[in-house]
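One chain comes next, on its own, written out as structure tokens in the form predicted alone.
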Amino acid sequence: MRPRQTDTGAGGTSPGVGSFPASTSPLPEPSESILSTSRFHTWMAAHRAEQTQDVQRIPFSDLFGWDFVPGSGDLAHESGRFFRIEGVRVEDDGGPVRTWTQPIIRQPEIGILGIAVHEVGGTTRCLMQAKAEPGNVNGVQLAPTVQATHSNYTRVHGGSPVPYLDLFQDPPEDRVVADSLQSEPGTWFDRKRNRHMIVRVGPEVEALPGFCWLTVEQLQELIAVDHLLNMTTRTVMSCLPHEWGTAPPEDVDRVHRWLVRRRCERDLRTRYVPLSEMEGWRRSADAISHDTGAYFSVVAVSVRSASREVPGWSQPLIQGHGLGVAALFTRRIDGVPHALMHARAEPGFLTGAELGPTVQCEPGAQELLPPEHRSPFLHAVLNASSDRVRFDTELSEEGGRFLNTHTRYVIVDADGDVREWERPGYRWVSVREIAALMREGFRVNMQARTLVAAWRGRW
């Protein structure tokens, strides 16, 4: 495999970026310049030094404002807002494990993830922010213009307002480049979704302290740097326009019908169970963990921050065990880029299975499964020759809910005949079809959207 990128120099243009649809009310020239890539790294280093955080693991008894609910044992905030850690029982007639219980994050509110953009002279610049999150492996990562849950932007925490929120709450129709509801990772979130938006703005929008302008090409270069672009940046990036045009409606319908069939064939049934009654999980003073030591744990942290809406707080976080792998096998079919997608069922999905990557697993947990039920393509990822690897980077899960939890994202050129890759539940899907399905929402999962964002700069 190729070495992962930890630094970048100034980059040129990247193929695969389509032009943004023209507004019916053209915007004036921007008043601020775009950071060069080398200046950006200096800027980010300065913000990591400035936005200091002190994050400490604590016992559950030291949580402030959070407690286990009498009777159910669910972990909830005293306000009834933010999120809640509950238990679910999952039944899966078609999977290797027919039934299990697990903790899951319940946060039914819809957040806003948005990037403000301005196109001038054929170059699109994006307004990004350096954002500290308690679970980030390096403290500060690059976030969208707005990344806010409903509880955040209604200021349940009593903190400061969310900058630029007004740009996304009621934008003029001709300024909206993308607007869709998308799922969160269904392994950890119960029916959670966020509104993904890309909105055109004018020169009156200036970069506040902690924000900067970068081009789309720079973002596609920077996604290859370990733990730099956060999860919300990557998923909104996947909604950017591309140059491959529109898929024929009949092709999109064909893929959608296949996905519907897979949803019917692999329908996970979930029901709530008290967190205190989950089988196979144990609660200690400072963690809720599986008896095998695999999968993930629920932990508690205290946070002191110099840059967030409130200066200090405590909260639960999910801590993954082991480095996950999410991989996409790609190839051109009749000259058009295709990816081998997996119709993947996860317990927290709102509408059933979504298109996931070719591989999405934690290799250590795979060892707990019978060989015939392990990911059929994991070995091919881990042993791919370096000349076929287009992308290989470790990226973090969302630092507001996950503690030092990260995944190795890989894109590999598939070799051999396309038919050799065919398996039940897997299908070659063109980039055009993927883009059309993403516009509908709840069709392409979070991990696949990260890989689509990385792939578009490398096809």
Contents of the next structure:
There are 2 protein chains.
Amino acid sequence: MRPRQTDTGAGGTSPGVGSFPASTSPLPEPSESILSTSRFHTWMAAHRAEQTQDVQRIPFSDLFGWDFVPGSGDLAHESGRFFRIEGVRVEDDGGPVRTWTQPIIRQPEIGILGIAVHEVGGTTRCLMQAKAEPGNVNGVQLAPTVQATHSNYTRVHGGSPVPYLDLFQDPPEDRVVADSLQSEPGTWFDRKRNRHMIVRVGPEVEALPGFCWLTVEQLQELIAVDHLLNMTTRTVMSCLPHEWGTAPPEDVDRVHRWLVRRRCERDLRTRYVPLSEMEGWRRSADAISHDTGAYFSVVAVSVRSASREVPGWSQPLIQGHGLGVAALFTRRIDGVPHALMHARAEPGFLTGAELGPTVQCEPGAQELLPPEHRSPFLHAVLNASSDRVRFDTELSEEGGRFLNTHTRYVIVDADGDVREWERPGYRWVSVREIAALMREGFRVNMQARTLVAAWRGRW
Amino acid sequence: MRPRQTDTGAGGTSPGVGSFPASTSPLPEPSESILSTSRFHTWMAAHRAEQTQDVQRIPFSDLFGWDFVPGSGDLAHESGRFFRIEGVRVEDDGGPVRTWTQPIIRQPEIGILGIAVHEVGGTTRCLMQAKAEPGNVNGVQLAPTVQATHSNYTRVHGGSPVPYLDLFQDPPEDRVVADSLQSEPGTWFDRKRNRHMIVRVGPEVEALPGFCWLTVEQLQELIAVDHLLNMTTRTVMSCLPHEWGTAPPEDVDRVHRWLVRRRCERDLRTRYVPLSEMEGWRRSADAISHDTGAYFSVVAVSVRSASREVPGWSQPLIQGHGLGVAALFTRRIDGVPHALMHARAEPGFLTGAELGPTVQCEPGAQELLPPEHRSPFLHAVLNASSDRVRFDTELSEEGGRFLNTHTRYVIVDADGDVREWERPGYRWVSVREIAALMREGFRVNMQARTLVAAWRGRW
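Having gone through the form predicted alone, I am curious about the other one (the form predicted together with another copy of the chain); can you provide its structure?
In what comes next, the whole complex appears, and the chain from above leads the way.
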């Protein structure tokens, strides 16, 4: 495989956990015009140096405002807001493990994830933000214009108002480029959904400090840099219109019906269980972990920040174990880009299986599964010849919920006869059909949406 | 308003609770050809007389195989299957009551609701079933070809195999007329969804005893008979193709985005609470009821039946209080039928608000609400002049879960300027757009789907 691109920006190489050196270097001025890519990297490096966050693992007993609820043992904020770590029992008639319990994030509210775009001289520029999140690799990553939980915009934590939020609250219909509800990763979130918006704005909107304008083409280039575009940017980018036009409704219906069948064949049933009643998980002073050491842990951190809305706080985070792989095999069929999608069931999905990438797994955990339940295509990803690899980048999960948790995203040209790739649960789906399914929401999972965003411009 | 049509079939007038007289009258022979409507009524009456069910209210302590789970007080079957009555806490920032608890049915499995259709000489005939359910008004109602819960087809209760189920398991793509997941009523069901299927079959499929062939036009006529077509028939009928063609995807998008906005503005958040911890509800020996006597109760019944898969059983049922009203105001706009849809939030919906009828409420309970939260159109329904009423029929909720619970369904011509009907949360939606939204599922609620089925042929 070809070497991965890495962040070419100077500085800002601090780890996600630990102390960031304070910086006195001046930030570039915010600008209304589009930043050149090299200037962007300087700007980003400066923000990484400026927005220092000191993130430290702490014992649960040192969490401020968070506690284990008596009785259930759920980990919750005293206000009842933000999010909550609960237990869930999953029943999976069709899987290798018929039933299990696990911790899950519960945050039953709809956040707004939005990019403001402005068309100027035939170019679309996007208003982006350098945003620090405690769990981010590199501390600061590139976020969309707005990334607001309901708690954020009702200001439960007493922070400052969210800049630009008004652009996304009740915009005129003709300014809305995209507006849909999409799922969060169903392995970790219980029925969480966020509103994904792309809204056209006028020239009067200026980039505040910490924000910059970049073109869609620049974002397409920057998504290939390790740990630069945050998860929210990627998932909103996946909703941008593309040049491949609209799929006929009957074609979309066919894919949708196939997905309905898959939803019925492999339906994960979940029910709440108190966090203290999970089987196979144990809580120590500073982590809730699986007995095998696999999967992920729930941990706690304290955060001191110079620039975030609130000067300092503590919170739980999820820490993934092992580097995941999410890969899409793609090829043109009748001239149109197609991807081999896998109908994936994840415990937290609202309506059942969604289209996931061809491969989405943690290679280490695959070894533990019986062969018939392993990804049939992982080997083909890991052994793809470099001339077939179109994209290969490590990207982070959301830094507000995950600590240094990341995935290697890969796009590979599929060779040979398309029919040889067909397996039960896998289907070639065109970029047009994917776009149509995404407009409806709850059809394409988060990992596939990151890959759809990366696919753009690499068809 | 015009007088409602009533069941013209002889006999079969027994109440849903109580003893049905046994009958020795011979049933008409099953027939491959289409039953005439008058012969259908005779056939139905005979089945009502034949499929006697003795349904008796019993105390919870007499339930066999069902019990209140120690600790939570949830009402569950000892096998862990079928369904379960739990509590749910609802938070509703935008409603007249900010938070409440209520019992809810939990049945996290996907049932198959299917109609087999056969095209013969330009006519589409549908394979229908006379089906007894313990909660049905009139005991027996007309059901689709298949109405199988997951428990049914995995035969948890040890009953007979479900006839015709194989027609709906993995049919060839080109035989599938409709296949989607749709919501159950969100007031009573927690995140329940069923697979709605219409599948084309060949002439080799014959009507078994208890089944008959009827045309789509006959079903359109029979839906106007009180308590004849069961809820499942109505909701599957709503998925039949119609003559108004396909809406352009951009029009469907516009309606969908409007619904997304409404979902975000009025998002009901729910979480599980043990049934024994509900506030304002009390459990007596034979009912769980609200302190005010309003809404609904959870009760228990014993059922003795000659013809059902299992000779006798007992189970909990929900008993609604008061006659609900579900009404659709319709009119043509630019020659195309439109309905005034209301984006309705119900606690059990999976993805948020769905399109409901113009009016969906229980008139008695409306009086208890502050004026700004009452339906703005209920008065217009109750006072519609008879020449504007296209449909007015009392129909039952699902008899396997609800005891004698029914709703008056009304379709009324809207007069005056269409813009005068517009209110926040209401929108004129064309029959084409509704059909497109229904193909995706979780967009149009159960009550609206019954009205869509009744609207057909009454455009």
